[in-house]
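Take a look at this one chain, the form predicted on its own, written out in structure tokens.
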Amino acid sequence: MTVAPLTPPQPLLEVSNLCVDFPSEGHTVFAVDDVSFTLAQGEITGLVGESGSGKSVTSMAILRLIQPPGKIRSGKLRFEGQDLLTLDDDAMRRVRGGGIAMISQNPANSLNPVMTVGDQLTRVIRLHLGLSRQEAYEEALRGLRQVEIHSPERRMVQYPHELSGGMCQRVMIAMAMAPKPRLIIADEPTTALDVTVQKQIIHLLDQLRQRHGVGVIFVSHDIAVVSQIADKVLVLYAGRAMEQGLVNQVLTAPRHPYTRALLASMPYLGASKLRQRVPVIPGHVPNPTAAIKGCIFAPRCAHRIDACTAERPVMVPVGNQGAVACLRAEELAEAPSRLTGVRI
């Protein structure tokens, strides 16, 4: 008897190529350059970089969000198999919140302050899953529950500008979950809070994914908070992609010279009693209008070779699920990465 082989499963978020510029006049800025990653479900997928490596605008780029004149050159975006850049306006509508929901790194803001809690979320609710209003009021306390909020009853009826930080950002993980979606973007959501709270909310974030599947794209600036919560890790750096891989691979073993000095500059707790000064990396993040031919790292690359600056390296594979994007990759691979104090 023959057996078919296993198909592997599809995965839930398929980013492919994509390209997203903003023209203006007498330039154009290359905000992501052909970036591609995937995403299954029940999955972190954590996006890593400087401000102004192309995150935040991978993600409105998803939720079809980069507002005119900035538009999406090239690429593909399959959410569950189907082509996003391919729908229209209002199914594309149906998809954001329904199938894709978002949570940002400043939930004050985002919040209605002349709503009340209650309101807001049962609004969102009806939008979504056509509850009757009594039905709505009731999941949206069960979802106030689910994110750990004392005295949930009492949160309907108070104002965003009443709660703390933290609480605002647990109504806004409420708000992003009451809709069933299968992917969650959540960009930056612990920026604005004190360690203690990010550490709840990291563990919030990681139950909701085992309780229900859901797929996570977690987009932050800090590597630590990253390990502390993905599982595949993608590192962009002036809109392109460096390297990626499963992040204890990425993060203790990294090959990308960018990676590899990213993680030098994180302090570290006994820095300072050793009188250890943490190294920077040297030069300026390049001008995002200019059109770059070879590595875009190059400049600032105390590893560069001339071919470096001819030659645009492409992402190959490298490890396990692993690919990165650096021409001298295998040979650097064999050098110890002077990552001393990195803590994992």
Contents of the next structure:
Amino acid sequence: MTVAPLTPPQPLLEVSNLCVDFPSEGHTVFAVDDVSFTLAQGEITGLVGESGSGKSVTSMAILRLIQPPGKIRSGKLRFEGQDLLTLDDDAMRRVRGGGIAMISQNPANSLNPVMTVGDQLTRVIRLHLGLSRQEAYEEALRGLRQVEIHSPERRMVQYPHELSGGMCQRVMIAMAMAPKPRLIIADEPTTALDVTVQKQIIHLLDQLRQRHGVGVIFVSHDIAVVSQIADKVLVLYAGRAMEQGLVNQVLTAPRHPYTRALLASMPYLGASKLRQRVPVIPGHVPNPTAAIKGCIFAPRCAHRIDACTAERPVMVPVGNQGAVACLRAEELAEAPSRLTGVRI
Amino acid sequence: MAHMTTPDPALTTDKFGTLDDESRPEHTGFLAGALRRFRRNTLAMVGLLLVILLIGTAIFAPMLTTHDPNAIAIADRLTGPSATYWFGTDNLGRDIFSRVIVSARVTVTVGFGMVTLAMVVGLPLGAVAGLYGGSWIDEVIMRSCDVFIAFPTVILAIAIMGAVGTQPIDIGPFTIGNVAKVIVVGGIVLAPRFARVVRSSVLKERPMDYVEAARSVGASDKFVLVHEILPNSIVPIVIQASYYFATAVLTEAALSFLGIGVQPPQPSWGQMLSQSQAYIFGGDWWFSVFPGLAIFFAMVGFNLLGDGLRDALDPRGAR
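Output the form predicted together with the partner chain next; the form predicted on its own has already been displayed.
Expanding to the full complex; the earlier chain stays at the top.
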């Protein structure tokens, strides 16, 4: 399927020390601050965090679609060994869609309301693959079959408002897959859908990954969903990476106090009403500006020591492929956690 | 959405009475719904009728006249409406009915010309300004437009027309006639206003998800503008075009009234009003009333049509 020799030494995507700034009155918000991760071919990485943690900004940054005045201050983005930040606009446009595709949060609004599904699909296909109208039509139909949409011929002539949210998302996935990208960025692809459809979409993404070997960045605030699909997970908080590693490890044996608190605050079905309330993390997410010296989670952390506010913790490798940015990670790992892992 | 074979009783009635058509889920398509709303709007239909009447008159003018519009019959000067002269005669004994009919043609020509020119110039300007909204490109385009918009349409048209004069201009093998000149002047006056409308509707669509989605699959600025944004912002543009038609008609009438618009022997409503000025208080009411009514109905027609289009195409708008 893939042409490039993607043997282990070269990952599909390499994000290193990515920083994205948004200047606002008087100060600059560091929406993404020193985030690094790699993604191999056929791998699914979950980007997890609360609202404003920088998940979406990270994914938009990979496509270089940060809206001004926001900008990528520093860092490296390597896609198939190619430095995305030095590409000219035309080359970058070919990467968008062609190499890296995006599936967005709001399937119903992400399709052009005045154009039929078929027109939109064939347009994208012709843009990237340069096929004739007839070939593009066939290709579009094939794409719709691949996403297992019901009666694809009919969908081709329908308008987005005639489709359900789940169908729109399938169309979006078909559109994303049409130019045969090697990486898909799925930004909260299931958030607007109900649980059954959510499951189907996740299954579909997983299938596409297996069949075509595409890498997937799966952005979600929903840890349960990420646990179902991702191989690896990166936990973000206020624009900084807190912890990363294999999904089972991070979610069953979280090292970072934030990850633990996040997992502990997940409600789950079957909890007795008599049990205590869902635990919450006290305080609120700070605006990440230059003023914050130490660990950005320190003000809300139950395990804070003086050193935490003085010095910014760096990502330290732990276990198998994991890393955590906490001064006390090792020490806390020894202590028995009163928090249990995620119930999958 | 599947078509229901039998009407769902819950859809046709509820405990508050019969549900209005508008609140029924849309399964007929946007244009069908708009057409239905338009047809149920009496004023809109009146507007459409007036506009059709005007355009029909313009097309078939030579067949509708009863006299030669320029034939002078001094013996019959200033006679009131009669079986021979339906709208009476003017100070030179010319048949006012025939002159009103023939003038419809110049009105429609000038109106179409002005609006088309305003669109051809204003649409790309506004679209580009909207696409790069907030940037220096937007600033340059819109501030230049503001210079024109700062003056009332008619005043600006008079100023330009006054500066270039009413005589035909020869440019190489082409002659820019008097009517063409009026069209160009009107187009210049209306284009910046049009650009502003286009810009605002492009700005409204620009942050939409589908635009971002298009960019994320590698669409260029031009592609996004032409294929994504413009098809979605066409509705306010069409509505505005209808209103500008009325403005164009009025501008032409004003210029002709002042003698710097359409020149004799070609009659026009504004010109006829101008000629009738001296006779308004002399009891020769027909001289001024009929061309005045013609302008009035043309204006009302385009305005009602514009209102009707607005209400039909944008059902969420204030009613």
